[in-house]
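As structure tokens, one chain now follows by itself in the form predicted alone.
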Amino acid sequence: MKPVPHLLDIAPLRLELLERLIERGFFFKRIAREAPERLKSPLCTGKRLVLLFFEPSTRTRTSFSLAAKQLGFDLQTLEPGSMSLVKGEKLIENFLNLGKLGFDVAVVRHPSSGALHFLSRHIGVSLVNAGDGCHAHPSQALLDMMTIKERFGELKGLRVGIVGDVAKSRVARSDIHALRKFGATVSLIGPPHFVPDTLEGPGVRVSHGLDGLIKGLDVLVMLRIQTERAAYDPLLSLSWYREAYAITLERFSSLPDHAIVLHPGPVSLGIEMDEEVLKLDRCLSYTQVENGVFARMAVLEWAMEGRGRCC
């Protein structure tokens, strides 16, 4: 089987490739404003792309769909319930069939960590990881880096705090890899069962308190607290979490005047962030949504460019 490019994780990617993808995202953003008719890419026009989400998604799925359409892909969306998996067919057999049907790229979200790495060893369709279990969400990290770079010009030397259930967050894992590659320092912040000390490493520190660090941060990344866990997690008190870690207006005022707040969404208002903060100019959650389309356009175009070299 001839090799094809996959975007599975941030960890193995070179800094040069991350920079290239981000700059291409900025290119698409600029063209979208100046001459949107030029967004279609000759590498992608008429090629076949399938979206396959085994978990619910609004932002990521819609973002990839818009990205694919603007690049000129022939887009197909498959619902897992309509696939032969419900008849007992194995996951890998489904994906082998996608290749036989002529798809060039598959954008996949799956609840099992590592599922896409397994599939990538067996199929000839380029895979783009739209989130796998607690493992990785590489396109989210790219749009986050794009949003930070758009505000600060560069990421090297920035002090970034990531707040929430880091241990179970694929967004946090991908962001940490990207931030370290760009030379930022990272503080992981949350209660011990969300942020165990074992997550500490080169360029990454663990803290169980936010108020002592917030004055020294340039970027604050808030993670969604899975409120559905509250029913069965004896350590999760939503009112206590809000008191200790939520970004209220008062806590936001402790940030430096230049600092920004990011959130991958959806936001649990009143738990990790107050609605008044979400509306502030330095809370860039909606900018992340906008940049997500352009970052994902860069990823999909890169996948097709790589197929041309490999195949």
Ligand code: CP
Given for the second form:
Amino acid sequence: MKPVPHLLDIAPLRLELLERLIERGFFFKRIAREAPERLKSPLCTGKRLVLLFFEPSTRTRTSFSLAAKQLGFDLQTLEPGSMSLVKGEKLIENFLNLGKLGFDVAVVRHPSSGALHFLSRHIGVSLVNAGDGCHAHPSQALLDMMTIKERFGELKGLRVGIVGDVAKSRVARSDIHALRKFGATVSLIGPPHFVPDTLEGPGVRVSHGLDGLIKGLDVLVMLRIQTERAAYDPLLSLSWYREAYAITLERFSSLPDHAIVLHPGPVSLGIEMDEEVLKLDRCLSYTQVENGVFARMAVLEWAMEGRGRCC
Ligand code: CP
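Mind sharing the form predicted in complex with the named molecule? What's above is the form predicted alone.
First the chain shown before, then all remaining chains and molecules of the complex.
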């Protein structure tokens, strides 16, 4: 099998590649404004890309779809419920068949952590991880870094707090890897069963209280409670969680004047974030969505460039 590039995780990527992808994302954002007819890439035009989401998605799926169309890919979207998986066919068999049908790139979201790593060892289609279980969501981390860089110019030295259900969050894992590569420091904040002390590492500290830290943060990343990934803990009442960790207008006023709030979405309004905060100029949740298209264009173009080099 010929080697092909995959985007599975942020952890193994070099800083230079992350920087290049983010700069390319900014390039696409500028071209989309100034000369959208120039967005099509000769590397991607007519190449076959399949979107395959085994979990629900609004932002990631739509932005990969837009990114693929703008680059000129021949895009096919498959619904797992209408594939032969429901007749008992194995996942690996499905992907071997997609390879035989001539797909160059597959953008895949799967509920099992590591599913794409497994597939990548067996197939010749470039895989782009659109979120695997609790493990990784690399394109989300790229668009998050793009959004932070756009506001601050650089990430080095920034103090970033990630608040919520970190243990089950693929977004948090990918953000932590990216933030550390760029030289930001990270505080993981939440109750111990969401933020166990074992998550602490170089440049990454764990805290179980938000109010003591909030004044010293440049960026606050809010996370949703991942009720689909674990039985909900009845000991954790939502009103208690909200009281201790939600970004309300009052808590927002404790942030430094330059600080921004991010949320990857979907937002559980009234639990981790109030609607009034979502509407503030310094809450960049919708900017993240907008940047997602351009960061994903950079990723898809990179995958095609790599196929040219590898094969
Ligand atoms: N941020 C994110 O992954 O959102 P979706 O689940 O809507 O794709």
